[in-house]
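A single chain, nothing else alongside it, follows as structure tokens in the form predicted alone.
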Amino acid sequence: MDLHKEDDRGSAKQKKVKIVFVIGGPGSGKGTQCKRIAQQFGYTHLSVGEILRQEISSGSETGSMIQKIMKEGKLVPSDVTVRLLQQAMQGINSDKFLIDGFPRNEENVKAFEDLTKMEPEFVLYLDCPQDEMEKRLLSRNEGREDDNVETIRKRFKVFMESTLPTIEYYESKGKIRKVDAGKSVDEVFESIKVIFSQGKDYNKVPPSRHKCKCLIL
């Protein structure tokens, strides 16, 4: 990724950027927790879902395509998602990014690594039971047209089929930091604070002891 700054002699110098991905099923609390993390630990919070919705609102041809895909509960093509995410990161003068809702699948991972030549410092996984996520989505009443039972359940299915393999991928690299997101907002954040305070030394045990629990759909 072309994230750089000028040194005293005016030549381009690569800027070291720290990235943390935050993933979890729909309604697992990613947005809520990311706002708290950003405030307490000085990260720039980028929500991939919000970036995609902004593109829809722009009325562009890409936005119309994204809207159609999201209505069907499917995933937006990786090249589109990464390009929009890359544009957002390049437009902000920051060296610490908290990326919410990404990657959604293994193709996202490959596209991000190929285009940016970067990897996350670690991946925060908000592990939440499906019935709790469904209850949260149906009660939040934000006026989002994809917050209906049929679409929500499609999104759960997509999450299980597409995102869990990416969790296993990062787990094999020792980068997954999992918290129980079924608890209260404050309790979840207390667990998250431990992770961000201790950084990559947190919970450093062999990947086999970090097995993710698949959602039962």
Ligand SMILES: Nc1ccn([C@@H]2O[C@H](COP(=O)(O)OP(=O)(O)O)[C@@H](O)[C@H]2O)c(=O)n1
Contents of the next structure:
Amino acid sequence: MDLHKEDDRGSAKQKKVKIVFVIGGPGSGKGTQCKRIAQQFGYTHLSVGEILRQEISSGSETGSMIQKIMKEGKLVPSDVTVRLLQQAMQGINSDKFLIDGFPRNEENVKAFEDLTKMEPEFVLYLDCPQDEMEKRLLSRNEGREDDNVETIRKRFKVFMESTLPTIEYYESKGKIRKVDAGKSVDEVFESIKVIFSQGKDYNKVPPSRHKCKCLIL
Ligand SMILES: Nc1ncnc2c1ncn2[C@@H]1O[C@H](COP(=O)(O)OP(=O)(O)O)[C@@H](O)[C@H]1O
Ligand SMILES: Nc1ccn([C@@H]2O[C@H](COP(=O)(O)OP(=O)(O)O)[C@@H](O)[C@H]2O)c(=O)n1
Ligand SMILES: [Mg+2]
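Alright, leaving the form predicted alone aside, put up the form predicted in complex with the named molecule.
To see the whole picture, the full complex is given below, headed by that same chain.
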């Protein structure tokens, strides 16, 4: 994928596309905060969950496979997810992408790195207590098939088992920017604004203080 764009004069000099991943448990407020970040900081917001739900709506065979997996609270195979994400990015003329709900496991990370040869500038981690996330999901009212107690609990398990290791991986690279997402929408956004305003050195977790026991990429 060539996501490197020419500069304004159309010369061969390449302009780098900036990517920020936004991760956090189900109901931590990723979609809510991404809308605000996109508006205030000029990012293009892409929700990977939305991209997958659009594929379901298209009625394709891939869509029905995705639907079954989502209903179970499991993760869609990374080759499918990253291909759809890549297509969405290529269809938009932007040099700043906010990618919501990605990566969710080691396979997502590897597929993205292999296919795009790109790395995120940083990874915003919305850290929220589970009981608060459950409460939010049960009153989300978006008609989602996966917002029921049974599937929500499975999604929490997937988050703990598969997504947390990716957070450790990015911590080891000094790329995690963590915020307390258990507060009000406005309070969370205040913390996020500081991160996006101050650039990559804010709230950096020194890599040496964290062991990365899990990811061999
Ligand atoms: N800080 C917050 N406090 C209370 N409710 C919130 C907060 N952030 C989001 N919500 C609500 O919780 C639900 C889940 O938020 P959403 O942004 O969809 O989370 P995610 O994309 O991480 O699953 C939505 O109904 C949203 O309006
Ligand atoms: N990288 C991703 C993102 C979402 N998904 C699937 O899509 C579902 C919904 O993702 P989402 O990001 O819209 O969910 P929320 O965390 O926003 O509630 C997940 O539970 C997975 O089944 C995936 O498999 N891989
Ligand atoms: Mg969401």
